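One chain comes next, on its own, written as structure tokens: the form predicted on its own.
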Amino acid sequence: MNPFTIEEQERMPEHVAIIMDGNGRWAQSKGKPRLFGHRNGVENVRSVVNTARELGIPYVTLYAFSQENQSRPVAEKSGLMKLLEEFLKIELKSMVRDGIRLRAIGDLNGLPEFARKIVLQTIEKTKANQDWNLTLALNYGSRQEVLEAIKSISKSENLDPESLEWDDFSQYLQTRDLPDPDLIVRTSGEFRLSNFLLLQAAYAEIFVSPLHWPDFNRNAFIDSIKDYVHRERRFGKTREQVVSLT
């Protein structure tokens, strides 16, 4: 049974981006090693992605590994990359079956070769899918993405910097094939974007859950969408202007 009314369904976000935070703290609260939390976090990805599909949300982006995460202990990073490899190997068949296309943003060259290889293979094998879109931010940093975009623009002979508009600039970002996120969800009660989609999230709604990512289950995800559909998105306009346009 769909938990949303017809009116609420008409206000569904097209793109939800999630900062999956709190795996380590969740594990430590249970007296377990941090990797135990990461493994349970990976398991939760499946639940949330499936819930998004059920609700008709075509784009989901997950902040899986930031460039800043490179400073973490070697054993933890290695374990994370092995979990990524394991997850993609297991999920490939269902992604192909369910019409899910995988994309990745970030500097994949900064990943171990085995992890980079499985990511690129999965992207290739799902590129024909059009129904649903899962993007993983891997070794990603928004500031670095912007700098790379500027470098590319500076080398372009067909673009006049004086006439540059946002639509032009956005084509040099790694998210060029994605709509801007409507909703940013962050778990674990932290109120910050952590260098994630800083420009793309300019007008996104933000929802912060106190739950650590492994506990952010189907119902918690639905609650975040419920919160979103009842917000009034103004995009810099006054309430009166928004009402006059609807």
Ligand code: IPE
Second form
Amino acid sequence: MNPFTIEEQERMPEHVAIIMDGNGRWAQSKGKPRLFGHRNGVENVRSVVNTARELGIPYVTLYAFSQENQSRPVAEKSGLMKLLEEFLKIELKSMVRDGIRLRAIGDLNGLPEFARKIVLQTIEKTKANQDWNLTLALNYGSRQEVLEAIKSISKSENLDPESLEWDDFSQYLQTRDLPDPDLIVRTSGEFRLSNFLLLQAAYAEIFVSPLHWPDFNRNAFIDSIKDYVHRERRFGKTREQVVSLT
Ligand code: IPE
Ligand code: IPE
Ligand code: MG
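Based on the form predicted on its own presented above, generate the structure block for the form predicted together with the named molecule.
Below: every chain and molecule of the assembly, starting with the one above.
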């Protein structure tokens, strides 16, 4: 049964971006190594992705590894990359079956060769899929993304900087194929963006859950969407203007 009323369904977000935080603390609270938390975090990705598909949210973006995460211990990084490889290997079949298109944002050149390879292969094998959109932020940093965009723009010859509009600029970002996120969810109770989609999030609603990512289950995800559908997004207008439009 759909947990949303018809009115609520009309206000569903198109794009939810999730900062999956707290795997390490979740594991540590159980006296386990951090990688145990990451492993359980991957299991939770499956559950949240399935819920988003079921609810008809067409775009989900997951912050899986930041450029700043490169400064973590080598063993944790390689464990995460192996989990990524395993996840994509297992999920390819269902992504093809369910029409899921995988995209990645971030500097893939900074991933180990085996991880980059499987990411690129999965992107290639799912690129014709049109039913649902999963984007992984891998070795991603928003500032770095913006800097790369500016470098590309400054090299393009037939562009007049004076006439540059936001819609032109955003085509140079790695998210060019994605709508802006409507909702950013962060788990583990941290109220920060940690270099995630800083410009794209200009008008995103933000939801912070106290739960660590492996505990952020189907019901917790549904609660975050319930919260979102009852918010009033004004985009700079007055409340009266927004209400008269709906
Ligand atoms: C999120 O969990 C996963 C990644 C950043 C890769 P953390 O590993 O950040 O877990 P905490 O925040 O240390 O608990
Ligand atoms: C953000 O989490 C990055 C990911 C979830 C991949 P972090 O755990 O790296 O963020 P900070 O360091 O607490 O800001
Ligand atoms: Mg963290």
